[in-house]
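Below you'll find only one chain, the form predicted alone, shown as structure tokens.
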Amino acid sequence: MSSTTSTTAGARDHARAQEGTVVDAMPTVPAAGAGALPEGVVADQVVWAETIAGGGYGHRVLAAGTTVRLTDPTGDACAGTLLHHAGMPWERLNVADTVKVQWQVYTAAGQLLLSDQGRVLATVLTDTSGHHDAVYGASTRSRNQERYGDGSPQGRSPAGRELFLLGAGKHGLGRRDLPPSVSFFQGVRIDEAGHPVWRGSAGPGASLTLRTELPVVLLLANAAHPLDPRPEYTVGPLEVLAWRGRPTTPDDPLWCATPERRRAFENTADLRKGLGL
């Protein structure tokens, strides 16, 4: 029996009939059409608006000074996050330096996401969650295979590292370009004995905003956290909204909040100046 898509013409007509279809998880194109913008943000400033499904990924090149708001609408998102310097991808997020240089392993507003060269790739501006993890990274294919029976990116329980790889490939990056990541919206704490304690999420509606300080490639992998104790692969949608702005300047209280932050911002500003940004 033939179907409406069994011929080229039928497939074309079927595809064109889908135009205008809106589903729960998809990008808004153009992004200026996104609704419910934050106060003070106008449609023309918006550069990225997308809902990433659980088990999905997102990626985008963003200019320095872009504000990125991540929202966990159901309380089950887990936003694995990586940053690379756009055009110079050998400079990338270094989670070890991020926590070591700032003497703090727990993400909160004011934390800088540092590169391996001591520069600021992004700043955490606001955070209503407080449930994050900068220690355990993203799940691997082999772990999800063992835990859920499948870790492939197109399977029913995709691993975070495999989703990162799909996004990275869109920017000419490969597996060796993927450093350890930070996870937002699913938290882990370390107890007095040095053991991880799973905290899960802060509940539905939590959000976090980042400000990019250099041109970056932002990779997001919305996959179950590797320490999530729930027996079933559980991850909800992740909302992304980004709009144009300016990098942090010396008159911002964040700039000199600590000696380490001041040096990192100065390193970053010098590079931007050298690049003519």
Given for the second form:
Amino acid sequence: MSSTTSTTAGARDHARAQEGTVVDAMPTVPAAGAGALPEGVVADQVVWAETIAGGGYGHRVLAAGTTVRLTDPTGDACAGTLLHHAGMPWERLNVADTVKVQWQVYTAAGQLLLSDQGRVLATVLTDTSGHHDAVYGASTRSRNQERYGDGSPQGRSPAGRELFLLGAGKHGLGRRDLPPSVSFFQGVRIDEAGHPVWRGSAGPGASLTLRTELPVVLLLANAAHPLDPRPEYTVGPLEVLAWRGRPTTPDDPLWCATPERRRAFENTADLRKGLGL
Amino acid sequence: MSSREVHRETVAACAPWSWTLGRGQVLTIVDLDGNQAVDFLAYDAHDTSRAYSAQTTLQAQDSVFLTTGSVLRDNESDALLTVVADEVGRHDTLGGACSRESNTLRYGHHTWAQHACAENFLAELSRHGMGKRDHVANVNWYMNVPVDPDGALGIVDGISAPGLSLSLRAEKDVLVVVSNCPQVNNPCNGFDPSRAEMIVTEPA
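Return the structure block for the form predicted in complex with its partner chain; the form predicted alone was the one displayed.
Let us now look at the entire complex, which starts with that chain.
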């Protein structure tokens, strides 16, 4: 007896019948079809709407002036984040400059995510979590192998670095293109002796918005934080919604919040102008 | 255990330097004049895509500072070097290198033309066929970067002194790349860059 997929026509019908299937972790395409938009955002402005599974990754090229809202619906997301200047990926997130230039190691609303070229790749606009980490970065395959028995990117406990490698690869980038990263929604504090104090998440429903200040490649690796003390690999879904807008302008209170930030915005605005943006 | 000296060299104030250590060899860095920050990168000599990673190093130890016993790890968590002796007791992993670009943010656009560690690293990495992609966050030997309870951090006066040293044992063949920091706008080297001595030894 032949099956319904034993012929070309049958296999084609079977493949086409799958359209419209809805699963937990998937993009909405076109993104304009995403429901429940924030106040003031119209469907036509939305460029990226996706739920990234725990243990999954996301990546997108975004124009300057895009707002990206990340939401942790369960309290167990951990949004490992890297930014590269789109088309010029040798300019990329520099975590050391980000914390050093702003004299602050803990991420909060108003923090700029700085490149190694003295410019702003993205601005943290709003934040209802306050539980983030710029010190410990992504887990590695060997660390997850040791802790959970597997760190491979498509296994049951993917390492953040392995997921970053896959996302970066889709943009022609490789191992040498992965600098230190920041993690949103799982926090660590450093005590005065330099020891880490695990804070975990702020609970379900926290969200954070970033505004891109240059064209960027945004890489998201949603993997358990390397210092998460729970014995079981634990990471929940991460929701992404992005919409078009304008980069930060000099009349925005953020522009002159500190002299360091003003100079970073000035450097960035000059480059945008030079690029004709 | 006795050891044999393989190489000894004084790195001038503000200058770059690099060396490939064989497995088991020990690099001793001497802060000759005191309070000098020595910016330091390391790579697997046989696969330079395996670079020192501040973040994996800190994942595997209980403090953001480095001292005796600390293991410097690469981006895949493999051990590159171990601190086997340290007369200072605290070294920085968070601050990274100075660059012309970050100097414009930290101090003002007038610093644009000043010499900086990122320039030293680019020049020295290029001698090994490596480029900007390979420039990641580095260790700052002798640099003092405290973290306050509210998260404020900054480079403050050093706690090193003339003649103090630290020693690193290579756990595999390791390329080390140094920028003997030229920064003149903050206290990392007392606003006055000075010399550092590099001594390579191996078990006799």
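Take the two forms, find the largest set of C-alpha atoms that superpose within 1.5 Å, and that set is the rigid core. Numbering follows the first chain given and starts at 1. Note that the coordinates shown come from a computational prediction; the quantities given were computed from them, not determined experimentally.
Shown in the overlay between these two forms, fitted on the rigid core, is a CA shift at residue 22 smaller than 2 Å. The two forms, fitted on the rigid core, differ between these two forms by less than 2 Å at the CA of residue 263. Superposing the rigid core and comparing between these two forms gives a CA shift of 2.9 Å at residue 13.
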